[in-house]
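To begin, one chain is listed below as structure tokens, in the form predicted on its own.
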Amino acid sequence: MQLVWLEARDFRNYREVRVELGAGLTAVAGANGQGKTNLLEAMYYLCSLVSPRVSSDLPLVRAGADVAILRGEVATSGSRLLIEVEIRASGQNRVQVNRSSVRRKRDLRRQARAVFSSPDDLAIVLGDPGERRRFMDEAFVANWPAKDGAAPAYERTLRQRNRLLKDWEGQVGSGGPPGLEGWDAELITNGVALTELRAEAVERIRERAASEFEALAGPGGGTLLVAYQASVSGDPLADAFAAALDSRRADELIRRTTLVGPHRDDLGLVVQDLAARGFASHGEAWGAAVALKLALAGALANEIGQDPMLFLDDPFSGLDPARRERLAGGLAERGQVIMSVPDLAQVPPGAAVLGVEGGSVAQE
């Protein structure tokens, strides 16, 4: 899979620029505050409709302007897709996909697959358990884009709970408020989803995760060990499930909140036995947050049948000279590859280059 060009006019600090893109590997370089990160974006947006770094899109639309606009094109093994998309500072934003209108990102997402990783996912490894979450949720929407809507539902449904816990006014002893039961049938179903799809999605990166993170490693360079740390467990899991909320009922009672479910789950990340939480070093830590997202392409393109498009932010800020070189020398077999570096000096040997500077785009 291939973003062959892409046009993007007042995104982020970009008034106009177009980009034609090979299908190996393309190094965007440039100093610190010049647009790199800008442009691995836009490329991203135009295929996920989603930003990497921000939840709302208006930092997105350039100071001054009403609108974003992105073009470009993405080839698959079966197919050319024509990509626009506009995006708006306020109201709703126009995709369309080969002219058509497309209204709900899962229909574009099923047809052009990307990954993106940077600095920022240093917060899998070293930040809280929402962190993790995120990850696991990103990771099974990677695969099956059709499934987008299993966390939201679930998170749905767990405010409404919480609600009708925290306003009730009765007694712990009392059995707790009228309609409890209804919003336990729904936090059941909604979060056996979730966890069955949290589930599968860890077990299709695990040992791919183990795979490259001792590839970047080296010799003798450590292990990473992934396991998924559900809140409920056990077979059938909707009977489990069932059980735990009862067995915690009267401590939901007195806290007024949902003990129970998967908003309660975390990632276990281990490195060299050692959790990489508060026991990884810096460069562990970052191996282990590439290692992740390398294998969750590894895994997209098991799905998919084609590797996906891989964006990479600055991989090499957080590595030693050896494992940069390991991790560039991998590189070349994953497909497109597009990554940012702050110098030439970064570049991996045979990388078609992109300079960037304020704003503006030069083939190297």
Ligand SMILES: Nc1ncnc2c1ncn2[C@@H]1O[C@H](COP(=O)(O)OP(=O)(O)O)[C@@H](O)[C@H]1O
Given for the second form:
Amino acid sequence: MQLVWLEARDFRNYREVRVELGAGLTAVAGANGQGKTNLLEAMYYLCSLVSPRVSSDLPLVRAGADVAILRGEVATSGSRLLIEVEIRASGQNRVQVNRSSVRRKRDLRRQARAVFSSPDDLAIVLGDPGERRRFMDEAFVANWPAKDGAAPAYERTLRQRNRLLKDWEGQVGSGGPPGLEGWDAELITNGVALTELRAEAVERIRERAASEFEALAGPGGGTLLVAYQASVSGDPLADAFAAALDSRRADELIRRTTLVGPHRDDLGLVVQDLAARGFASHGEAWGAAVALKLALAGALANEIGQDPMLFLDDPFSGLDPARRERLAGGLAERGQVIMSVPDLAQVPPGAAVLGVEGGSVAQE
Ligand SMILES: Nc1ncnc2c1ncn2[C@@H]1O[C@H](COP(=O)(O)OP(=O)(O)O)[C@@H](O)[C@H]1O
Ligand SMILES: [Mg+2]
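Shown: the form predicted on its own; wanted: the form predicted in complex with the ligand:
Starting with the chain above, the whole complex follows.
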């Protein structure tokens, strides 16, 4: 899959910009604060309708403007998509694909597939379990965009069940709040769906991440083990979930919150036989973070039969020179890759170059 061109108006620090992109590797080069990440963000947003950096759209609109406009064309093995997005500082965005309105993100996302890796992904390796749950959710939505409602559905049920437990004024011995069984059933249904999606996504990423990590680290550079640590496991999963809820019932009534379910999942990441979080060096952690995203891109390629667009923001920043070289060496076989680098000296051989300075782009 290839982003062929992109136009952005009033997006972040860009007033007006147009870039043409090749099918292979492009390096976006420029000093700090010039707009490299913003440009990659614009490209990724065009394809996925979400920012990899912020959850609200407001920061995307150039300070002083009301609307940001992104336009661009994506070529897939079977089709061409002209994507046009109006991002409003307040109010509804408008999205058109081939001149027809698109209301749901998934309707674009199942056609245009992209993966974004950035130094913020260090949080997946070093941050709280919530970061890893978010990554697992991102991974299954990237693979199966139609499943983008699974995590929100579970979270809604969880919130309501927690509210019921919190507001309950009865005694612990008395059996719990009326209506709890109904919420148990819904928690189990939505929880099983989410658990299965995470399990399948991790299954597809696990071995790929290990080999990406090893390829990056080089001989003797260590290993990465990835494992889904589900709050509930067993077969059939729904029965195991019900049994786990039963066994924690008394605790739940005392603590007035839900103690079982995928909101307590984690993703185990082990580097060199030690938990990455707390033990990995900065370079190892960064290597693991990049490997996870490369693995996601590989899984996606396998799922859809073509390479997704791959955006690598500052991938060299946390890597030593040998790792940089190994990463750069493998990029030619990954379809279209757009990466950012802080100076021209770091542009990998053979890459097309876009020079970014103060919100304008020179095509070199
Ligand atoms: N909504 C916005 N309006 C105007 N400028 C913005 C907006 N959002 C970010 N910027 C500016 O963009 C610059 C950072 O761009 P960025 O792409 O992150 O830099 P880098 O080249 O280091 O990746 C900062 O100077 C920031 O002030
Ligand atoms: Mg940047």
